[in-house]
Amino acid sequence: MDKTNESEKIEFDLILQAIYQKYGYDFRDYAKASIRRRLRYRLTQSNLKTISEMQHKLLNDKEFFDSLLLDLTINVTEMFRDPSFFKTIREVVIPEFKKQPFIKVWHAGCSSGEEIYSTAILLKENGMYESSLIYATDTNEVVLDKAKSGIFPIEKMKDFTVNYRKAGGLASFADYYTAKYDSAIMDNSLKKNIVFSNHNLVTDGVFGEMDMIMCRNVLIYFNRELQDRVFRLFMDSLRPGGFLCLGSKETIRFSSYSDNFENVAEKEKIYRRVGVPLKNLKI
């Protein structure tokens, strides 16, 4: 439970306003309890005494802001996370893509890139990578650079391999990376059709005519109003018939744009954009 008193709430709001005014990152419509927990964590880690002191520091110390930004943007992910999700993409979505000459995929909030490479592997195994383009976007330049590098800790490969097999992988997962010392370097063939770009879901505009948008475990940190704005962005960025893939704890069903999407896999939170709202269709 968030026990923030009124004075602290004002101070936290002023910090978020300062971040927006100074650096252009807008966290004002993120879920309040979550954002305050992360601000308190950075306050403690930095040995600062007050929230006002932290505000002064972030306005005058770019390195401090960069470390705070890592706290405010959640970057917990893994390859083939929730294997049943990727298995459903393989079995349900990919057959639809095979009817098209070319596909465009947008990973919104791609974090450090594990799910981007998972999608690239999935497309490659289905003979579709050469006729696809993957856009990988995030607001955080640090994690975006990590995603571009395609380098991950070697000790994570064991868990990633288990996920890959559960997701219906068709090859040996070790074929997709090279082990070097304590790192695993993803094969360059997986990178050539990936475009990495800075994009802020809160403030930036449409990515047009996408065939699939993946945005998993991001919207849970937004309040309802901001979620609705992002769902509108996704709707406008998807072609009719395109797929929207969310995290297991997220749903479009309570948004203002619910009628513009039909269920593909409710358990896996995969939806498909319809040409007109379903309620307007005469069946």
The other form holds:
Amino acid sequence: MDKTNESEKIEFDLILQAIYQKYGYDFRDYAKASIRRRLRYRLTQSNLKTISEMQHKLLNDKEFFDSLLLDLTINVTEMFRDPSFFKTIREVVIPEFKKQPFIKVWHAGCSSGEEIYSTAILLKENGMYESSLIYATDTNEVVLDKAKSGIFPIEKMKDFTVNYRKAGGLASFADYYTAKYDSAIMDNSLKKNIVFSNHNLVTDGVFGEMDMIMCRNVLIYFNRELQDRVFRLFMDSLRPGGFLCLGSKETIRFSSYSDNFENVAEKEKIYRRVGVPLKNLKI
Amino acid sequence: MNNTEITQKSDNNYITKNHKYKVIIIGASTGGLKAIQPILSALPAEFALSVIVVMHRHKDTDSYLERSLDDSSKMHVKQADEKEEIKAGVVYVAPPNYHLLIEDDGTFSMSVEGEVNYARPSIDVVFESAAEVYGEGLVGVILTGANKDGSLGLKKIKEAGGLAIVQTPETSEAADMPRAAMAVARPDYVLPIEKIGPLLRKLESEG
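Next, give the form predicted together with the partner chain, keeping in mind that what was shown is the form predicted alone.
All chains and molecules follow, beginning with the one already shown.
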């Protein structure tokens, strides 16, 4: 590894340290390759020449930091992303929920909200929305506001409709939104049981007694230690028997808490928190 | 091609540290499967380098690509997993609908950030992040494709001291990607498919 490369890596680490100390957002335990890529992207987009110039700018210019924050938190998602996953939720998880009087779902790292509305639609179509509460959290206020508004670009609706059908949707997807100019506005009846709030998986604590946690394509950005801490947080936030849903390339298999979860659908990365494990019982 | 050197290898030699090159990344798009298969079939089961295949494909695709490559390869072929350690003698295939990146500790990481060059996985993204980690130990290969993905990444590989190989445009099912790579990256080799596999074998024995 040559020296310039090494110095650059140190400078990137210093930027993450600066962001944490100044603004409280902790990216220090994120997987480095992707973070560096995004910092470099912001560097080429701005008029700054060096990484240390960028550090000075972000410490003294809140607006610049806000735009950098949007770069650092990936916010690309779609409704019914991985249709086979949502099909499995519909066919395997929802029937379990039907045995319960009330359902609590947590979308951790909900971004601009596409997956929240997907879940809301699934619950509604199974007559369970009225007895459900969906917690939608993200660390980024800008995307959280987007999620809250429930307004999406109309041109995306074509793809979302295809996903919806592949995920086993039988209704007319267009009934769930109103088209207005270039926007699709999600139906208010889907929003009323969603609670939006700011929550940071790296620095904030437990959400109690969830029946299902969806956190898809968030953990891929974390290093192994941070992943483990978040798995612990999820374990403590789920009731025994509650479901944990990860992205298609994420797994709990290699974490310290794998024994506390069982596979529901390995390929779709749906797990279930087992009851009190035998080894933890005091006899 | 001098194969004797390779067949005489003892188990002790099967350690990547002794080799100048450590990782080969093959980027392909339109017509890619047919181009990659003969390259992989030219490599032995105990190939001392790691091979990473990045091919543009539909986001909801099944494991057809992995199975097809496994059928034509003596090396073990698998889809790359998040945080997986990159090992010698294995062909890793980039999963659909994710960008693939390499961490400093030689493990894979992934990202769902937007498409780059209309592609996810994008060859540029893998090349760039791998060039940073492996420097002169990296070999980048650009094969057939109908876009420009990979050309900037191949340039990064060259700048970091690595080796660049491009399929002869005239022999490519789609010539755009090799042409773009040649224009931007000044590759070390421009070869038809049947000569790329043997070249990779030769690179294996370079210390």
